[in-house]
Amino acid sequence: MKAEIMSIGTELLLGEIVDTNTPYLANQLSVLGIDLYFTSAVGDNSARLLGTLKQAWDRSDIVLTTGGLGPTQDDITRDVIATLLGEKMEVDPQLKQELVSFFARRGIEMPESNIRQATVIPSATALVNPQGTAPGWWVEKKGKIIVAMPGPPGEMHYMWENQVLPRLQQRTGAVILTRMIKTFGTSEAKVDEMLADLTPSPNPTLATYAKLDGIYIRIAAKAEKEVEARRMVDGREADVRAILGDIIWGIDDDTQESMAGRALIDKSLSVAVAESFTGGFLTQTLATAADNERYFKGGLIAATGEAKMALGLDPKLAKSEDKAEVARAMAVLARQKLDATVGIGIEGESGVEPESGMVPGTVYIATDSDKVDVHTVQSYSGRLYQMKRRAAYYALFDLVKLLKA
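Any chance of seeing just this one chain in the form predicted together with another copy of the chain?
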């Protein structure tokens, strides 16, 4: 089965927005095992949209479109699909009623132009969109499929997961199950090397992804029944764990901060942070984690020597060149001032290599609980932003290891 993706909207051709719908759908299709060979963007112009849609319809089995389902005159996706298939658009009374209710709940009368969104053609089934006014279309004709979804990513994702994915899974005649295993502290090349010992297999598949909070391994299994797919994924996960061991810190929706939080809650402990150089990334990460009020006491961000002194750091240390020592002192400061069981201090330094523009840097992460430890992280990164974020993840990974020890 061959799919094709079309993103519709003149704002895409003006470079006003970045198209995240296409990579989202492309990734979903790869997991489903559906081949994707072409993606394109086209503007709100009838002739060009019809031409591009016709080409997609002719060369692919499934065409996924996003955009063009709004109520304005520029929203022509429905009209063009109708023209392509030679079918007539009619207002569906139930869709119309649902739209009228959507506006009524917000205390507004439905604007005239929104009636366009209640239309269907004979080959189309409307797909519910509770987050917006535009229902999608699932169109089937002559053994081919067009799925027309809204442009706003939140609305599209919801419709895809709840309406489209189940229908497509039925078509592929199989259940797909995935699991994302998350590791940290080891390079992608090294992880690939370690996993090379596993017997290669077309099903389940393994794919690695490099993210800021580590290297992810995605296991995907395809089977007739869910229980079979689950068995295959569980088996492959066990294989991966046997090889990767404790560089694995979580799976699926786990985040480094949620893992740290869980470990702290389990042991009725709390953490506080003092950061310099990383500008607050660790504090922010913990401050936005679910349930953080149960374990996060807060963070002190000191951008300068004066600020460090103002927060209580010894003046000699505040100006010290020995960054490891400063990080240690900041961990102790955070723990004491914010009355936490564990204090984390982060200090760092970086330079810029003039020729290549690369940023060599070192981050010092200290933890203060019963004893004070310092973890040095050498980094040679093209982007300071990445280095700072990664330092926050190193700190969380260290914290979890500390708590488990």
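Having displayed the form predicted together with another copy of the chain, please output the structure of the form predicted on its own.
Next comes a single chain, given without company.
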């Protein structure tokens, strides 16, 4: 089966948003064993979209589109598909009622323009979208398939995983299972090098991805029966774990905050945070984690020396150039002020590289506890924006390792 992906929306061509849907779908197609030959981005112009869609229809077995399913006049994907296939769109009463209910649950009257989102053509089956107002289309005609999905990634991912993927799996005649192994503290190139002996395997396959919270390794296995696919995935995961060891922190839906929370709960411990330089990224991460009320006491955010002194930090330390010692003192302060058993302190500094004009930074992360034998400071360097965002994950990764030691 040959596939093609089309991302629809003038905002893509203007660079106003970055297309993350195409790489996501390309990855998903590779797992299914479906060949992807072409991708394209098309603006909200009926003639150009029709021409591009016709070309895709003529040369591919499956065409996946994202975007253009909204209620406004420039959302033209449905209209163009109908024109291509020579079919008339009509309002589906059930889809219309679902839209009315969607708005009613939010206490909002549905605009008349949203009714166009309830239209279908004879060759289309509506794909339910509980994440938004735009149903998708699964279109089959003359042995070919067009799948039209919403543009917002959250809506598209849900529709793909729950409605499109299962349909395509049936067409491939095989069971495909995947598992995502999550690592931290090692570069993508190094992880790829460590797994070099495993990556040539065509089944199960390995692929690495760089994420904000580490490097992910996706294992995918294809077999005629689920039990065989699962056996292959389990076996390859064991191989990966034997090689990567303790840089692995989780799998699949695990998050670093959930893993840290689990470790704290298991030991009946609690954590508090005092942050400078990072502006509260760790506090926000922990404050939005599931069950955080069972282990997270809170966060103190101080951007200046004066603010640190107001929180109770020694005036000499508050203005000290020894950032590692400041981080250590902030960890103790967080633990004591918020009555936690573990305190984390984050401090940092930045400068400018004359040659490149880039702004690198160094983050100092300290962990202090009166319940476990922990009192360490780790420092990490990198580009300023990356370090501020990733400092939360460095802190959580180190915390989990220390609590498991």
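Positions refer to the first chain, counted from 1. Just so we're on the same page, rigid core means the largest C-alpha set that superposes within 1.5 Å between forms. Note that the coordinates shown come from a computational prediction; the quantities given were computed from them, not determined experimentally.
- Domain motion between these two forms: the smaller of two rigid parts turns 13° against the larger, based on C-alpha superpositions.
- Core-superposed comparison between these two forms: K141 shows a Cα shift of 3.0 Å.
- If you overlay the core, the Cα of F103 moves by 7.7 Å between these two forms.
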